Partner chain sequence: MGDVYVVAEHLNGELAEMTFEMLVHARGLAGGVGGSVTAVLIGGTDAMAAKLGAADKVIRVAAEADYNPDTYAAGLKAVVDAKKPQVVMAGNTSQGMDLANALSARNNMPMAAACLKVSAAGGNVHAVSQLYGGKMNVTSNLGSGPCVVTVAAGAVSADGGRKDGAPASEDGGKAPAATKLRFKKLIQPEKGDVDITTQDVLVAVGRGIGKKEDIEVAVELADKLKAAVAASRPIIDAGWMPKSRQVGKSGLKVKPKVYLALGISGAPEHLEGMKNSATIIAVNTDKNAPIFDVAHYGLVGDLFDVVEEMMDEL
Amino acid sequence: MKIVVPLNQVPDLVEDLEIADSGKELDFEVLKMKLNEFDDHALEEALQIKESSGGEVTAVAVDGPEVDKVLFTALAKGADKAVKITGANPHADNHTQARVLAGAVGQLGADLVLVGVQSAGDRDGQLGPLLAAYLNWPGVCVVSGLKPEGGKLTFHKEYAGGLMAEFEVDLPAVMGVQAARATPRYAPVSKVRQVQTTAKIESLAAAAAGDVPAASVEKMEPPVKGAGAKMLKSAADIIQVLKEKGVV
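Now give the single chain's structure, the form predicted on its own.
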């Protein structure tokens, strides 16, 4: 089984976000980026499947700053191959990203694609469903506990209220992973550096995305800061505030 895991970098929300001069996007030149948390879970689930059922795991990422580090880290964790997609915008909308990834997946001959269920950098959390649509494959999101067997995949999907259901789908398929069965493993810096000297990142030219029906951002601005919070030290303070607001 060939498993492909797209990896995407997102802004580190611990840092202040800077808006570009256009006012329509973030200034990625100054932002500190990190691997999307859910993509890390997707990679871990792929590695867990490989270790329990066999297969080959390929980490894929669109070329951009620090992307080599992300891919070498994936190799250090246990991925078999790393592929960098060149000639595409790593910060494009999900429709464009899905088109580009669909072209890459088609060339890599994947049986299963595991994506993070969402990320801090997208507006709709639809990369998984869009990728499945462009590939014309089954696609399910918010999944966990994946188990391939005999050309099929059994998995769990979570619904509101903590309700968990079990499904089965024919492969190939795209799954939006919510949580891996284990905490994503850590790759020591020493191991990543060792991999950098022994492993190789393959390059793959991005297929033309064409015209896609993506949403556009008209304006982006930081949230308005208020006067701050008022600390209430007693029940009498709470009652006074409620009186001032006309609640009591």
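Can I get the form predicted in complex with its partner chain as well, since the one above is the form predicted on its own?
This part shows the chain on its own.
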């Protein structure tokens, strides 16, 4: 089973976000980027599948700042192959990304593509189902509990309120992973450094994105905040509020 996991970097939301001078996007120059948390889950799930039922995991990322670090980290965690897609914009919208990835997946070959269910900057849709549509494969969002068997995969699709549905799909398919079966593993820097000296990242030229529907950005701004919370000074104040509400 060949599993491809596209990895995307997103702004670290621990940081204060800054808007570029254009007023239409984030200032990627000053932002601290990190691997999309959901992509980390997708990678973990891919590695878990490999470890429990065999397979080969390929991590794919569009060339950009720190992409080598992301890919070497994936290798250190246990991915078999890392591929850097060159000549594409890592900050492009999801339709363009999906087109580029569809080209890459076509060249690499895959039975299963695992994508993080969402990403902090999903303005024009989610990568997983867009990629599925461009590959003309079945695609399902918000999945967990993946179990491959033969050329099939059973999985859970999560709805609101803890309700889930079980599905079975003939591979190949694209899954938007909500959560891996285990917390994504830590890649020791010691191991990443070892991998850097022994492993190679393969390069793949990006296929032309072709015609994608574009919704242009008009502006980006922080949300107008309401009155917000009345700020308290101490735990005693909280108790006071709880008293007023009759809790204590």
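Positions refer to the first chain, counted from 1. In this text, the rigid core denotes the largest set of C-alpha atoms whose superposition between the two forms falls within 1.5 Å. All figures in this text were calculated on a predicted structure; none of them were measured in a lab.
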Open item on the list: Once you overlay the rigid core, does the Cα of residue 12 travel 2 Å or further between these two forms?
Closed with: no
